[in-house]
Every structure is written in structure tokens, then in C-alpha cells.
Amino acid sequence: MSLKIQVKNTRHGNPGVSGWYAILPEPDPPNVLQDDITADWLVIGGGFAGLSAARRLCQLRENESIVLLDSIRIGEGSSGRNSGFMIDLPHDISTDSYAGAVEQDVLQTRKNRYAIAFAAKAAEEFGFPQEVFNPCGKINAAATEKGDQHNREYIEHLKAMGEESTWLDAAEMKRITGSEYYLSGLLTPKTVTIQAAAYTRGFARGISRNVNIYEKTPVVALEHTNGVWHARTPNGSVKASKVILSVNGHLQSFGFMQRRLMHIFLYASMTRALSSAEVRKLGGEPSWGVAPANPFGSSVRKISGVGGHRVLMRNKFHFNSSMEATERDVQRAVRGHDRSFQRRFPMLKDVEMEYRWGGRLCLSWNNVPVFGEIEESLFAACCQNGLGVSKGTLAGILAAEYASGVRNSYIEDYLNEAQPTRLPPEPFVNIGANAYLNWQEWCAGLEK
């Protein structure tokens, strides 16, 4: 018996170019799939889970053939489009200070090193420079009191986590950033930052050896029979033993959880190159990374290196069933980026946006993956809930390992995860998820 899947949306929908994309130097030519072909495998989808499942698979699997598709660029998609945070400790976006029971932080954050010691391993294999994959640690900014409360209260959660944590006054504060916006900050020393396109990209390249890699090339339809998958693309086509999707909320245009899936859009922008003469004005560190107190303020990161000293600003939530968002969105979403900008660095108030972008993230209602076998050698790693960097890279990892028949106890904690909540329908979920993504940024206030 037969299975087909004919994906209904092939569009990765993130508006604007991407900052981090755009400041790199143009890369080769993509390699598109032209011809039917073969292989032991096939992942789908090249972001941080496709590119660890294919690098697991690489590890586990070396005398077998390795097929990665993407449907766009390698970087342009959603993970060359995030803050570039690979977070260790609980971030969990839809609380007031990230924080979640003790027991359950502790689980996830083991978890998450073992994601970044992976990362870390591929960073030095494939001689990644420092501010590609930065072991710097990351900062949560405060500028009001009530920030500055939540700093608090999340120092006393990491304690109980048995977790270290630096505290910064506002004067450490405007000594690394310039800026004499915040009261205070809480430095955790295992976050790693990184330049997101240049990392996805880099990634890409240093398994280039062991995999086939291409780029422009949307599965369009994929068929099961008499136990092999084929996969079809505009000019070609791909027969795999095993498939791996990594399309995080592109899981439902392959037909997989309707209706369980919630898309939110971040916006970001990223100043042009900044003047010798305005970086001695900004001062501080050449690279740091600050993220809000509040979840829904503004992370910023000032990085330095390719494509010169630049600031990054990124908030706004905008949540949109279609997975899809336009350039309109982008223009209405990041009109409080220069006064957030301006807030933060008066100094700098010749300073402009060069890059505005859109990205995409993938959650559940009741905050869970999407992971494990969903049809016959069918694997999934998806919906990472806002914490893709760490997240994407460990469910690729583990969906490579489940499928290559590893158990251990991640493995078997994601498998116990209960399925992804169904949403309310339209237009209810809509109205009620910006409401609430708008009541939030409201009430961080100065934050944002």
C-alpha cells in the first residue's frame, strides 16, 4: 500500500533580507537537484535540525549515502534569520522571566549542552572564527525596576538549578554595551553567540564532503511504496530508505499536525556599517549580545567582523496561520525598532537601518516537539518553541540517532512528550494570539 503527500506550500514566507545573510560575501552558485537519484538517506530541510541530523547520520552512518534538500538558500530561511543566541539555560518564552519548574529546567538545560557541545565540536572541526561561534555567554538586560525585579527572581531560580550566574550593575552594564540605558544585567556563561547565516552556511559547507547538499530545490510531493520513499522535486527526484523531515512548521504543508501548529513572526533590524569615529562614540566591547529580562522586549546584539561594526534590534511578535508574512508586515512591525534603537544609543542618532527582516518560529499550544517516527521511516524534528538554535540542533541529532536505531533517555523523554494541543479555529486563535503577543509587549514597556 501506497502513501502520498503532496506538500501545499513550497514558499519558506519570511519577509525582507536578512541582515546576517546580506553582510556575507556572495556564496558559489547553488547546487539544484537536475536528475533522479538515490541514497540511503534523505533529510529534508537544511536548517539547524536538518544540518545536525545530517552531520549525526554522517557519525553514525559513514559508509552510507546522505541527501539533503532545501528549497531555498542554505541561511536564508529561518535559521539565518534569529537573534543568534544557542541558549543553554530555560528560555522559555511564554513565561515573565523564561523560568519553568526546577526539576524540568535542570532536564532541558542538560539537554541543551549536549546540543552546544555538538555545535561546538562541528565549530571547531570546520574552523569556524570567533564571531561565527562565540562561547561569550549571554546577558538579560534590564532597563526598568521591573526588569531588574525579574533579573532577581531568575537568579534565584538558576540557584536552585545549581546554575552560575554573574550579576552587572549599570555601570558594568554601559561598560560593555556603550549604552547607559540599563540598571543591570545578568550574565549566564554558557550561552554561545553566533553570526546565524554564516554559522548554517559554514555547517553546510563542512559536511558538503560527506553529504549531497542541494539548495533551491522544494519537495514537492513525496510518495511511499513497497518500503522506499521518493521524494519529487521541480526537476528531479530523490529515492531514500529513511527520510528525515526537519521543516519545523513547514510539518504541515507536508499534511502533519493541522491545526496543532502556531507560527509567530520576529522582527529584526540591523544597522549599516557603523564609522570608525561612531563606534568610539557607541564605546563598549566589540561584540556582545543582550537579551531582554522581560521575553518581550528587545534582544540586541553589537557584532564586528564581516561586514563591519554593526547593531542589531530585534522585537516584535506577530502571529499568522498562513506562515507567511510581507513586506507591509515587516514596515508595521519594526516601526519601534529606531525608537528602540534611539532609546538605547542616542549617540548613534545618525545611524540607520540597513537590513529588515522576518523570521519565523514554530510553537505548540502546550509546548512540545513534534518528534519520532510519524509514518513508516518518516522521522520528524520539529517545532522547537523558540528556541531553535539549541533546540533545532538537538532534535536533529536525536532524530538521527532514533532512526539509526540509538535509544537513550533524551530519545525516550521526546518520545513521551504528549502530541501538540489542537488550536482554537479561525478567526478565533488569530484574534486571540496577536491580542495576547500585543497585551505582552505592551507590558514590557521600556523593555522593548
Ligand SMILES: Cc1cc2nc3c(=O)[nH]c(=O)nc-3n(C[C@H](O)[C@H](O)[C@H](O)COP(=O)(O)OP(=O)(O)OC[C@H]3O[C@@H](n4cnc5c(N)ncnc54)[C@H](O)[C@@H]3O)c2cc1C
Given for the second form:
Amino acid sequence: MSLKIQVKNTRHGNPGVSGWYAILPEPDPPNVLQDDITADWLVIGGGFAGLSAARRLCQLRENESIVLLDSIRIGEGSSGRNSGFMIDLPHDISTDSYAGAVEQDVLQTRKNRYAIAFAAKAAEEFGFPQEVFNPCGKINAAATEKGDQHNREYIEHLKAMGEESTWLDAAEMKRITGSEYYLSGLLTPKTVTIQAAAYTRGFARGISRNVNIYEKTPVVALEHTNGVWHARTPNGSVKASKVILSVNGHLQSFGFMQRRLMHIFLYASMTRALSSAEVRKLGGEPSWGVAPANPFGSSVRKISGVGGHRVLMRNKFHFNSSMEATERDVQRAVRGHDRSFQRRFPMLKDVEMEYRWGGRLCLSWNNVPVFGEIEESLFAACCQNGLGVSKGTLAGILAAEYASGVRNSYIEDYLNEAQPTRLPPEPFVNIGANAYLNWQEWCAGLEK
Ligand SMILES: Cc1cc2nc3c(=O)[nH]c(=O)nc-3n(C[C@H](O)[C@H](O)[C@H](O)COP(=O)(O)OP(=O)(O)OC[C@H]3O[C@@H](n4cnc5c(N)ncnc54)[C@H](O)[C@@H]3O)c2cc1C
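Alternative state: the form predicted in complex with the ligand, after the form predicted on its own:
Complete assembly follows, chain above in first position.
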């Protein structure tokens, strides 16, 4: 029996250069696959899921050969262009205050922390500095009475889960962020903030002793014959007996889960480096991370280190089933970033944004991942449902474990999930989803 998959879309579709990537030193030229090679394992996709899967395979299958392919540079994709919150706690963006059912949230938190502990071990082993991997926690910041109320509801939920958190008043928020914009904040201490591109690039460098990584090497076809997978790329190919597919929403480009995956673009802007005088005017701590009390508000990061002191703003959701956004989409989406920035930081009125970009999330209607053996010896770690920094890491670890014959309760939970439900037909899904997102953003008001 033979199965042939033609990959329909190998374009990354991410508009703009992410500030995280741009402020890093130029990487070495990419290692592009130019030969026909053979390995025990092939990992397709070098984001959080693929990198974590490859590292877990190194731990479980010490003497076996592993190849990882990505169609772009590591760090250029969504894993290197997000807001960098590796979140441990419930973060259901479809509810007003991120909270879901208590029992389910306790279990998900345990799983997220398993992933964060794995990432922390790697960060330590690979020598990441604090600006790349910072276990400083996350503040859910409220700019309005309604946001403050969301935080109060969320704190009750956290108490029911047995989780610690610290309430911050307006003065504390100003001491940390330098901004008088926030009425209150809720600090949850176990989220890690990362420099997204430095983390993924550093992670790839760390595993490259044991994993052959090829960048700018898209898989254009995948064929299974006589128990062997054969992945074709523009200038070469890889034969492997087992494959882990960690391409998030691009799973549908490989012919799986058609019309079951939702592709949502998020947009971010990063300022130029602040001068010393501007850093003094801003005040606050050198680095911090603020998520909005209302899920449709603005995430803000203040960073310092390589690239200087900068501020990142992230807001605006846009459903786009084509999986491709344009520079025009970015320009349209980021106009609001300048307003959100000025509202929070009037003392930085002359500071302009240097980088603007967009990137993709993959969600399913019923909030389930795509995980497990989707064809013989072909394993999926896809559809992270929005919390991809932790959940992508987790899915990658578990896919490597499952494919290696390990069994545990987390894997069982993933295997027991339903499959993503079918989406309504176009254009209804597009119109409906964007109307919902725009409405939620409007309701977020000054939290945006
Ligand atoms: C602006 C923004 C802010 C965000 N903020 C956060 C946040 O703070 N916290 C959080 O948890 N999540 C956040 N996210 C979401 C998070 O970035 C994603 O969920 C996460 O990157 C998913 O990881 P992944 O490894 O599954 O997929 P990806 O990061 O998308 O990696 C998949 C890789 O597969 C490669 N690929 C695809 N097709 C092929 C092919 N044919 N051949 C070879 N390679 C291929 C791609 O190039 C890509 O590098 C944010 C996203 C954006 C855009």
C-alpha cells in the first residue's frame, strides 16, 4: 500500500518582520537540504512543537538519527513572532475572564507546567540569559472598572483552583510599568516570558548537536511506501520510518482536517530602542509583561537587553482562512497599536514603532488539538488553540513520547479528545468569525 500527499501550500503567509527576530544578530546562513538522506525520525516544522518533539526524541532515542525540516528560518514563524508569554494557567480567550471549568483548568495547568519545566531545563542547559527565558510571572492588567471586575472574577477562579496570585493596586502597577493607565493588576507568578525568536533560535542551536536541522527547506510532498516515509523538498529528500508533523495550521496543507481548522492572525508592533532619557521618563522596572484583563485587549511587554529598551504592543485578531495576510492587513491592523501605546505611555509621545508584523494561530471550533497517529507512523502535534507557547511545547513532547511507545495520562487525555468539528461553509464562517472578533474588540474598549 502506498499513500502520496502533495503539500498544497508551502508559503508561510506571515507579514512583516518580527521585532524579536530583527533585533537579534544576523544568524549564520541557513543549512538547506541539497541531498537525498535517510534518518530514523523526521520532524516537520521547527516551532515550539517541532523543536520540543526533536529534543524529547533525543532524550528517549539516544542512538537514533533525527532530521528536522522547516520551510523558513527558525524563529521567523509564529513561534518567533508572538508576545512571548509561556502561560501556565487557564487562558480561554472565548470567555470574559479566561476561566473555564475548575477541574479541567487544574489539569490543563498541570500539563502546561510540565511543558514549562521541560522548557526551563532546556533553557538552563543551553545557557539562555534571563532576557530570553524569564520566570517573572504575568500581570493581567485592568484599565477599566469592567477589567477590574474580570480580574476579581478570575482571582476567585484561581482560589478555587488552589492557585496563588497577588493583587496589585494602581500605585503598584505604576511602580512596575511606569504607566498611570492601569487601575489594578493580578500577578500570577509562574508564567515565563520569553524573547520569542531568541528562544526558538537558541533552542534549535542547542539541539543541533543531535538533530540535523535544515531551514528554508519546505516539504512539498510526503509519500509512504513499504513502511517508509519519503519527504520531498525542492532540492533533496528525506527517508524516515517515523514522522512527526508539527506544522500547526499547515496540517490542512498536508490534506488533513480540511475545513476544521480556524486560522486567526494576531498583530504586534515594537518600538525603536528608547534613549536613556526616555527610559528615565518611562520609569518602572526594566522588563515586565502585561496581558489584558479582557482577552481582547492589549498585551504589552517592556524588554531590555539585546536591542536596548523597547516596548511591544499586541492587539487585533483577524480570521483569515487563506492562511496569508498581507502588508496592507498589517498596516490596517496596527493603526490601533499607536493609539494604545500613546494612551498608556503619554511620556513617550515621540517614540515611534520600528517593527510591525502579523502571525498566525490555529484554533478549532471545539477547542481541541490534533494529536496522535493520523496515518501509519505519521504523528501530529498540531492545532494548539491559542496558547501555543506552552501547549505547542507540550504537544511536541507528548507526540515524541507517544511515537516512541511511552504511555502516560497526559497522552491518554490528548488521545481521548474529540476531533475538531467541521466549520460552517464560506463565506459565512469568515463573516461570522470576523464579526464576532470585531464585536469582542469593541467591547474590550479601553483595555485595548
Ligand atoms: C502576534 C502573536 C502573539 C502571540 N502571543 C502568544 C503568547 O503570548 N503566548 C502563547 O502561548 N501563544 C501566543 N501566540 C501563538 C503562538 O505563537 C502559536 O500558537 C505557536 O507558535 C504555535 O507553535 P507551533 O510550533 O505549533 O507552530 P508554528 O510556530 O507555526 O511552527 C510551525 C512550523 O512549521 C513550518 N512548516 C509549515 N509547513 C511546512 C512545510 N511544508 N515544510 C516544512 N516546514 C513547514 C512553519 O514554517 C513553522 O515554522 C501568538 C501568536 C502571534 C502571531
